[in-house]
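For reference, the chain that follows is the form predicted on its own, supplied as structure tokens.
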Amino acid sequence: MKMINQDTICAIATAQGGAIGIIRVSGPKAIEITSRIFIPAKGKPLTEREPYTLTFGKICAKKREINNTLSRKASEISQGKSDTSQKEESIAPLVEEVIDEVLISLFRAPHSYTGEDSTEIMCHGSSYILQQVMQLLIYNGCRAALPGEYTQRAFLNGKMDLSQAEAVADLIASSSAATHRLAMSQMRGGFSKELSGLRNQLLHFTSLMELELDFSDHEELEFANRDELSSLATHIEQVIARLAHSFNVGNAIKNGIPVAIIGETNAGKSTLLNVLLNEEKAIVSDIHGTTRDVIEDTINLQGITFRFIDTAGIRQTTDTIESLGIERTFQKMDQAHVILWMIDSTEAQRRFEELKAEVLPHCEGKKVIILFNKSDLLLATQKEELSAIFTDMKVEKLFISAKKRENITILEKKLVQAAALPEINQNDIIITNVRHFEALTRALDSIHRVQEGLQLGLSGDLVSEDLRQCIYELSEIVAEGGITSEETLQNIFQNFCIGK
């Protein structure tokens, strides 16, 4: 880690394809490296410029001008001009090359994003550009940076924890107001907060109780009340199974809401699917059976994210393929969020009793909106007559036709309202993290144990060894007391994207 961050590095911060360009540059070099490409308009060169300025200017390549040098002197020669006795010129003279005008910004450590001297190049978007100004800083010092290497040195330095390098890459991922919401919370710091507020309230009483190992030839001494430590005991394992808790609602605002769209074949399910998503995602037709494996894909409707899964249809079959698709539709309801059960309105309560015992087991708990498909083959009668048959069942009910586009926009609002998340701000704390909740899961099942020692009348140095674990695993999280391993950090950064 140490070697890495004596290293000046340099990456393409931006996609490619776009009017301007940034090429980020961090390291000890970092401001120097720079300059030696860099001739400012006018004033001061770069490494005597004040931090957070703006110069303009031209990179500029210098090189030896072979070509123009060997054609002048052919050309003396065949008219007779130069004398050949004469020793010819070993070094073609130094020509700049203009590769283009710039803006480049100045930070200075500590007071950058990585904490070390930084600069930003902001050219032209041109990919020649970008790879030519890449080639120089290289040329004169840098390395091409690794994934997440910038965050990384950021985290090393001292500029933020771990979680909060976390929600970086959660950050420049966000597909959703929510997602981004939770990442900006995440970033500013409040969940590492919580878990340092927690900690250090464990390490006054582990350090207490440790004492009181010192002094064990005195055994009436306690140095921890074990009322305090209780109380304390019980707070963090509310807060801890709430930050736990947390994640259920997390993962589904950052993976989206699955929904599973079944029901028989030929119900209209691959149409409704790609009605919701306006595009041929699924193959239609009136052949019995067609999908044969589940096929996913993901929306935004009012800031929440829904991820869609049309199944293979339920029937009874002989086909071996048609019948692993089936078999996976009810792997997929079992994971599923919210299911919408397609019905044909044509023959509804046929299809709803060939299938019932072997659907509704597998909707227990589950947001459950049963849609009565072709509904525009129903008379408003009929629509009525239907209603009361399916009134007992106490679920969504909606009449649609996926066909024509009917009733499509209410559906989208039950998604909503079925979805039932919470109403997210900058300063909600939910976890997303799948690392965190197992961290917390462990954490969790330590403060367990540290009650139950405590209702047992355990002795300090067993109740201290559980307080310990608890402590380590918080720590884990935001990596408090350089406890965590390298191994962690590669896995973290590495899917990172190149230039942060």
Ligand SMILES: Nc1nc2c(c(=O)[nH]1)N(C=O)[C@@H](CNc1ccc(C(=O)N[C@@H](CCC(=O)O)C(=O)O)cc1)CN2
Given for the second form:
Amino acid sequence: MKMINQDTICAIATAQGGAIGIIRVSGPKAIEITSRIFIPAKGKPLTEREPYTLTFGKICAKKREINNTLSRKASEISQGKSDTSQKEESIAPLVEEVIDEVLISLFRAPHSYTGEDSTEIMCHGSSYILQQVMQLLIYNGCRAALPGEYTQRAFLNGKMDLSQAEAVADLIASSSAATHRLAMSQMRGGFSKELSGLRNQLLHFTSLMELELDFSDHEELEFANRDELSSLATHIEQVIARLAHSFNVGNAIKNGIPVAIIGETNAGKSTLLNVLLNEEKAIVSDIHGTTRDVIEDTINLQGITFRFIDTAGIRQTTDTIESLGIERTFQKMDQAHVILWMIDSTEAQRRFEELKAEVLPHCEGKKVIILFNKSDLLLATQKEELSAIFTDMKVEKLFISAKKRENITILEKKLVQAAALPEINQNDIIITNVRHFEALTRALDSIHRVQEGLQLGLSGDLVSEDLRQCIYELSEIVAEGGITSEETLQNIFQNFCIGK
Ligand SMILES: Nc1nc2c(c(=O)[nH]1)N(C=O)[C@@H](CNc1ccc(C(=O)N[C@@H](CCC(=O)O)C(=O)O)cc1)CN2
Ligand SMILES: Nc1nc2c(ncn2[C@@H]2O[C@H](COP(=O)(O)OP(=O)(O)OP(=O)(O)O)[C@@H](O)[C@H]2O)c(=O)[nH]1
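Now that we've seen the form predicted on its own, could you pull up the form predicted in complex with the named molecule?
Below, the chain from earlier opens the complete complex, with every other chain and molecule after it.
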């Protein structure tokens, strides 16, 4: 364990603006340091209290003493003659100032979120008060926590594995029922259990194969039954493939179902995006080719997040920047699950066959909705004519007016239907994390090589190498307490908020 964990850390754990603010303190001296700045209303000092209790009292600063001492310390440090043995006794008189009346909760190691001694100071939510309490704690020996440091400690102290720690961040960020459910299930360890199960089975086999190596002068000796190993590898491959595949759904839930809005220039794509997002995000103009790059944003419809992608209008162009944009339009279409194909109703027949040839190849396997926009400019008979022309296109069609907000609610309903995300049950295990997806993809590669190796009758040491690789990849995901590289940990925890 690194020395850094010997520090006692503190942080404001609540957002600004609430009535109550909470400061979390964790580490070996958490209770002692908190006790130094706290006077209970009655009864024993904090240090003598039972865990899982709340104590009412006041946070006091010895005001003048601290100000003097702090400025003296600061000037000493700047002059390079800081002497910590010199105590505040030399400064007088002591004036006690009540910073706030608070409640303090107490946890004793290992029974806390971090697994360390911890306290939580619940004060009034003024940022001045919170800052004063933080200063007092730091003056008395705490260090301000880094982002994610509490959860990192929980991980290092074996309270959770890495995938659970990552789920904590997802849980805090969750903004819909679906993202919440996924994060919750991951935090509660369903995913970890499944992976650890697989990993243990693989470990069992590698150890048998490695045992064979110890007896390599007896060539015929096989502790690890090849048929059993082969069927285990097949099973594991299926499980890993299923998990990796679930990323498709998981990613759509977490980051939004990608919906590309495509069509010719000036069809009204940006207008529609603004209407759907209820804001002026994309530039609307009657100049063709206004949207040259791709704009993305998300909305929540009936608990489903959609990620809208406004694309550059498709047309023949000699402008290099614009043709790059159009190329990206096709790329974005390929990533999308749903395609909203916008057609300017007043010009629908113009160039349509050409467009079809360009667009249709990118629509395969996707939900496509054709939107006849600017329908406010059409007569009823013209609508009928249009519908007739497009009858051979076996996709959903809808007349809308983006500008007049006509039929937008129906479009939203159609989007929800098109989302067609599978119902997620409590016990379903779905990957939402790119890091996990990548590790699983690599694990899948190595388990393929194991199967190949077995089929080719390769020697135990070669097969065992690929088995080890697969185990390593699975371990990277759950990574119980400390076997993960410093870099991976840094990447994960630095994205947390402070106080978590
Ligand atoms: N005030 C407050 N609210 C909070 C947290 C917190 O730390 N403080 N949490 C944190 O982010 C979450 C709750 N998480 C927690 C997880 C474990 C323990 C804990 O004391 N665990 C002990 C006892 C378990 C038991 O009794 O079964 C343990 O693990 O040994 C506390 C909080 C959400 N709400
Ligand atoms: N009458 C009418 N005009 C519309 C409607 N929707 C969009 N427009 C107008 O059509 C013009 C083009 O709209 P945009 O949203 O910029 O079109 P776009 O498809 O994003 O165009 P590019 O950026 O060139 O690809 C603007 O003048 C809009 O006001 C509609 O439903 N009815």
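Positions refer to the first chain, counted from 1. The term rigid core refers to the maximal set of C-alpha atoms that superpose within 1.5 Å between the two forms. Just so you know, these numbers come straight off a predicted model, no measurement behind them.
Chemist: Using a rigid core alignment, state whether the CA of Glu120 is displaced by 2 Å or more between these two forms.
Modeler: Glu120 C-alpha, core-superposed: shift of less than 2 Å.
Chemist: Superpose the two forms on their rigid core, then report whether the C-alpha of Phe372 is displaced by 2 angstroms or more between these two forms.
Modeler: Yes, the C-alpha position differs by at least 2 Å between these two forms.
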